[in-house]
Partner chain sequence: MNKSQLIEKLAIRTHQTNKVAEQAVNIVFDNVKQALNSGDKVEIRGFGSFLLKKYGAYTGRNPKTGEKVQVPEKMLPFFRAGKDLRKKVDD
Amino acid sequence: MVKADLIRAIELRLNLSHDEATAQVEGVLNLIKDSLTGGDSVLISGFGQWKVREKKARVGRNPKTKEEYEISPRTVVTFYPSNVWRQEIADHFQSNARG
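Single chain structure for the sequence just listed, the form predicted on its own:
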């Protein structure tokens, strides 16, 4: 699913115009981005949490040449699904694997 699919699904479920659905999706995404940019976590109960964290510098290696190089420190955003959702996903795939 891409953002356009999400907008279309919101249009259909909430009976909104394309422009209204786009504004809603963009608004939520902007709120999440603004919070993360400010260094805050974003928690949506039953769904998951986005956290900003710092990664330290480390040594990387080119697998082809075996040459080592330094990977610089950086800030990354990580997503952790909630335990409830994680279990729903596991149950779904287990039931589909059984046939």
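What does the same protein look like in the form predicted together with the partner chain, given that the last one was the form predicted on its own?
Partners and other molecules have been left off, which leaves just the chain.
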């Protein structure tokens, strides 16, 4: 699934023009991005949470040359799926395994 599929879904379900539906999808993505860029986490209940984490510098090793080098400290985004969603997936795959 790609962005165009989300736009199409909104177009059909909400009876919006293509441009209006595009604005909705871009708006959601950009607002999440802006929040994270500003260091604020994003919590969507039932879906999950994006958190902004600071990572310290650490030593890395080039697996080919075995050479050591420092991985610089950085700020990263981590997504934690909600318990509701985890359970949905667990149930889904269990019932599949049982046939």
